[in-house]
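A lone chain, given as structure tokens: the form predicted alone.
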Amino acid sequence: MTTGRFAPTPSGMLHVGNLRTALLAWLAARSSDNGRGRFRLRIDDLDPAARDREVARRQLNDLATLGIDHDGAIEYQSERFDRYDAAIGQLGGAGLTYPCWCSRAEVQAASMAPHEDGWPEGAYPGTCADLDTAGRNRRAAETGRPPALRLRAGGVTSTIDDAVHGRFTGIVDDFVLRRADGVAAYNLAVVVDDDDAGVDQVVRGDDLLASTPRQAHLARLLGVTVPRYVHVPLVTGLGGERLAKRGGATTLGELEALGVTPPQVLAHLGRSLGMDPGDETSLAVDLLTKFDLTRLPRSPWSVNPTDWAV
């Protein structure tokens, strides 16, 4: 059975943007398997400055004031370390990892070319890859800091089917799994998390579709399941910038300041993913008779969501 999820992080409220890729994910998830699909949401809160519970807990009242619902248990990524670490314990009992203490402005300077075919923007090109002892106790004793952990890919190429794009491949770098402050790296957990959960397809921005053959390379040295993608395009203002959570009136409840309802919201995103809403559009529900998951454009939305309160 289908399972799709919303992974949102609580470091603002969720824009329009965010409202319409959970959206999209919702429809492709409970369209599946003859109605029967589920959905799961998770909170992304890896990181401690976006450990903010109360927003949240606004975030997930946002989503259920459109009708997007979900199945199970909503989880917290901080609370599962241990699975990160158990994932990391079989990764390096497989000696597939290495301590690395290169800086992220060391890592940008000297990182492959993103015109290089494959290669994913900011790929680490192996600085530390090959240290013996002694030269692991230089770069600690030079830089101070504690390492961050790497996965040892050496650039192999990895696939993925993605229902907007095709087949797209990759170039695997040594990408991190665990960040030099102990915390697990997102493209680590996000594999634990979608497998644990059982999530088998995964609607995200096409901003991601680059990155996500590490995540698929990564699913299979698992042993876990790859799901299956849909990378949308992206929502942009009207001038081609990439909407952002602080970028003007964009979130449900500064629209409904503006006098644009919930429902109101619901049928511009409907329409922005290639339906016809109606006049009856009040929930995420009534839009399900009318998504077809073949009918995404493919291109980005160009949206000023102020217009809608005229």
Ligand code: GLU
Given for the second form:
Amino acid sequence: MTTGRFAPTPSGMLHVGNLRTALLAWLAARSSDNGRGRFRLRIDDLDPAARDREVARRQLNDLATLGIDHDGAIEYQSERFDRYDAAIGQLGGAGLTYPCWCSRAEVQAASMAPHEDGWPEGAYPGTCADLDTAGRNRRAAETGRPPALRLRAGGVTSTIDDAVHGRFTGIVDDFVLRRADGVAAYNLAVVVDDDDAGVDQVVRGDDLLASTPRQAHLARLLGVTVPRYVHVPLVTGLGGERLAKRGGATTLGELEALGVTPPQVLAHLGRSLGMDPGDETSLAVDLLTKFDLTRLPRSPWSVNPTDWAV
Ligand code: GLU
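For the form predicted in complex with the ligand instead of the form predicted alone, what are the coordinates?
Everything in the complex follows now, all chains and molecules, and the chain you saw is the first one.
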């Protein structure tokens, strides 16, 4: 049975681009398996700076307003550190981790050229990979910092299947599993979370495509299912700029203040996903029979949601 999910980071209110991804993820899941597909919600609050329960509550409220319902309990990454530790322990036990003292600036300076030969942007060049005990002690003393923990991936290639982008291959660098501050890295958490929730269909923005071969590789190492992926082109402003969570009228609340109702927002989102929403759309479920993933536009959606107020 298909299980999809949406996993917002509570760093600000959801803008129409986030809402569109959520709607698409919900439609893709709920339209699967003759309407029996499941849909989970998760709050990606790994980062202490984005651990805001009030923002999360308001995000969830906006999803509910659009009729994006869910199965099971809502998971919070901030409550799942023991699960991440277990996965890191499994990898460590297999000799696949090593400590790294490099600062962000050092990694950037030494990083592999982006997009060259399939390396993801900011790929780690392996500076700390082969330190012996003396070398590790020296780095620890030099930096005075606790180390991050990296995966020993050895530059393998990893291929994923994506409903929008087709087969996508990337080289897996020795990416971070646990940050120096002790917080699990997103690439690790997302694999553990999706597997624990039984998620096998991941719909999200294509800004995350470049990191997906890393996650698929990790899933294979941990012996868990690699989900099917749908990486959707981002929503941009009319000038091609990325929609920000702050600034401009792009959230449900801001649009409502301009007189644009949630059903009208839903109709615009539906149209942007290749559907003819008609006049009767008030909740996500009203779009379900009209949904066809193969009609999803393949290019970014440029929009100024303020124009919806007439
Ligand atoms: N939490 C991420 C975001 O808000 C999405 C992660 C994912 O879908 O895997 O951009």
